[in-house]
There are 2 protein chains.
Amino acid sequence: MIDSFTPKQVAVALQVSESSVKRWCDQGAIRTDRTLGGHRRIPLPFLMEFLEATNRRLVDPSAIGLDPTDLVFGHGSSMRQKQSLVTEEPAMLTQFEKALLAGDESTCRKIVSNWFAMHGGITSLADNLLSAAFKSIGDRWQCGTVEIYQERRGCEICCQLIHELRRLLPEPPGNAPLAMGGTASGDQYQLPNQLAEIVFRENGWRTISLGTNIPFASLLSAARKHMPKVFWLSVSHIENIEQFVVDYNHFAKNLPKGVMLVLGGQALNEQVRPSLSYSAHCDSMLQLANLARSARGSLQPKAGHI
Amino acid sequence: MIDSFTPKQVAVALQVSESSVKRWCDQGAIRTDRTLGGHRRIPLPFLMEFLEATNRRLVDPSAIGLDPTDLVFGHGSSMRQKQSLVTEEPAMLTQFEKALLAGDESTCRKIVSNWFAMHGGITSLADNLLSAAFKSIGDRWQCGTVEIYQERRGCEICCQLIHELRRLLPEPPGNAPLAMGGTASGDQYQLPNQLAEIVFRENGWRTISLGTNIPFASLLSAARKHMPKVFWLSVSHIENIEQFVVDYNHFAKNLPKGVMLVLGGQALNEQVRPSLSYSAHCDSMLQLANLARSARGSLQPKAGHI
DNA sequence: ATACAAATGAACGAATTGAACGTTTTGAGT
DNA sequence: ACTCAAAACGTTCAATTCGTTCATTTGTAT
């Protein structure tokens, strides 16, 4: 996959004029590299940064090599006809779920990068594609029409893809606010935790993901050591509710002042939540993204000077 | 390791045309040596000089055998400090362990890509860097000088890096032999399983990683469905030995004929192994790589026609 | 509606880039 | 040492991009 693009390519992908792209580059709205001869080159991470900052979408992802073609029919023979790209969300979701269950990594990759490009961000990807797909797969599993290994293999694929996306995001600057988080003992679900991390990253935070299945004592220790501005806790599974509530509240109470505690996850239903004390709760990655944006702004009094 | 490159190699690594590289050489932008016959040779130091001067990075480091250190500078971060990386193995291991414990992802990335470049493969990386580091960290954890979250955060970082490496490997052709594997119920250790997968990939296999913590029944179901040539089982932790032995042997017995069962992992000590029936056991990724090579050759009777 | 400011998109000569091509050098095998 | 295919040489040339200017569209306050 190509790593950087010319203004013209970007212009086609965004469906704006080349002049505008060049101007945006020169204004600094799009960070830009230059060739030795002075030609502009726009690396993908910078483009993503711009998309996110301006809430834009790639109208034509194929212009920059994100190829949505033949998602329907796999690596076929010499198929001439480009099957009309499936770009409606429900159809993509169905295809994605199918590819996940089949273990078809490359198709999953295409759909994910396509979705990512079209919506310009990870938040929508997480809420509307990944979560939706696994929710549906989970339902099917309970019906017995899906094997455990299929669900798990799908997680593996998503884990890989998320790590690829994460690598595409620009490195956060050293003075960015710090978010830290993970899952507690007994919770092995990686995906939601990974997603939480890159949502923060996408919104300009430095992040430390502590991983899954970590005792509250060690979570606390990490928080005290690094003093993050936000601590996220992803809760997808609770083994022993009473124990969890006790341990959690002890953790929350001993968290240093100034650390904002954010909760999220399926397992936090109406029964559990009232027993917990926290700064914020998120039902979706969209909420988390909004929180990340506002917390970043409000808690950073150091107003930039340009 | 080679220390100077042709314009073509550099062109691929930078993802520009060969013409441009040649022109830059002639303009003096890249200092260049010449062979007696007049061919350009670009020593690594000169290339690095150029990258520094123009704030570039290698888009495809593998084109020049993956590259050492600070070429991997993120996008535009104006970090100038060159922290000279050591190149002797023991020192690198120490640095890596330190970086892992500190949660310093970018330093870990540098060391990993450096090691990968120097040894030209994942096998040595897995056995001599990653395994060694986590073994040492494990020891320190038992001594109480390392926190759980540090170890877990290190795993997260390695997981990310392995996925990045995996993405660098070429897609296996559709007719490549298939290897499949995972870990059984109760075993949550991802790293060894991931490493097993990319060792197969590196040696030209198609792979399906089923993930961790999967019941034997589902493993069996997956094997029957896809009929891999090799099934690997990574065993880093066993909760109940007797139960494991029973379930495992039932699994091994019912595995389709022609599927080679390969075992590996810390938890398979002298006590457990005699009770298990298997095709092969590997103490290291090197052994697994050798097995992958020989099994690939022997089981593919389709002799090339050249 | 009108006027004015700001942003967008088109046009143009000058400059850069990347592909093509015939010739020469390199490196591996005999 | 000799042979030969693969790769690199230097050069040319079409296509693309640069920076600039100017007409047009969009947004907003009078």
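We call the rigid core the largest set of C-alpha positions that still match within 1.5 Å between the two forms. Because the structure is a prediction, the values reported are computed rather than measured. Numbering follows the first chain given and starts at 1. Compared with the form predicted alone:
- After superposition on the rigid core, the Cα atom of Gly28 is displaced by 2 Å or more between these two forms.
- Leu286 is not among the residues whose C-alpha shifts by 2 Å or more between these two forms once the rigid core is aligned; its shift stays under 2 Å.
- Remark: with the core as the superposition reference, the CA shift of His237 between these two forms stays below 2 Å.
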Second form
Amino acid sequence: MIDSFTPKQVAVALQVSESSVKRWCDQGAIRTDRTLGGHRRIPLPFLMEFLEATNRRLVDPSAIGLDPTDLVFGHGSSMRQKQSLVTEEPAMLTQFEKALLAGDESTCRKIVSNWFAMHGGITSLADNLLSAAFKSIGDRWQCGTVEIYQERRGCEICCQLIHELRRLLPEPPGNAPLAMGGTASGDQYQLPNQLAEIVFRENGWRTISLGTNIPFASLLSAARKHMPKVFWLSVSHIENIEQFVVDYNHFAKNLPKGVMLVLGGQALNEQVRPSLSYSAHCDSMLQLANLARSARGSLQPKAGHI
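Okay, that one was the form predicted in complex with the DNA. Can I see the form predicted alone too?
Below: the lone chain, stripped of partners and molecules.
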């Protein structure tokens, strides 16, 4: 792999114009070296520095000779380091679960990054790695072979890693539709809510995550103030089902007109869902991503209209 690139190569990798890259170089946004002939060259560390500072990602890494493992482990990683992680999904899942239970954030980061690079998005990572690992950990906790602190620590690690991945996504345009959401009172589960937020963001939405354990009255106040096109509610835990149904349906009834209410979460079983009013329900992040793309497409201006 080469260590520095021309502005044209970087432009193809970023899917922007060459003139934009040259302008960023001249403005100092991308640090550059110069050849003896005075031509710009962009070393890989300087390019990665630019990506970090601007929350951009490489759309076509192959344009500068990078493959997913280069992106995962970074410039200068040895082949021995690259071979330390398996690449078969079942083995990666097993290794990830072990790393979560051990509190090994470094290994978790490498596996999450590798999975993300392999699949090119968040949905497989969410559904087939994170959800699968925590389901297994939950089953082991029920059997008494895992301590609750191990599960909680693993959640904290994953929340941090998802936050890091979020920074790699391009900033949505200012006119992108807004999605907002959170969890209701008594529901402290951060990870599913965080995943819902990044799925919308990955699919071109502006997002506002309200966080966890928010009273319905406050969720409604936020929706009325910001007027999102979509409001998601992540429901992983319900303390009192009867009270939840009453409070939720009052919230749903009083949402501003035109707001799509989207539900998801492990607590929404077949006994609870029939009592709730909503626009859409998603059983997976893949379904949520499909909904986000479809809903965003329906909001695009039609031909002949401004």
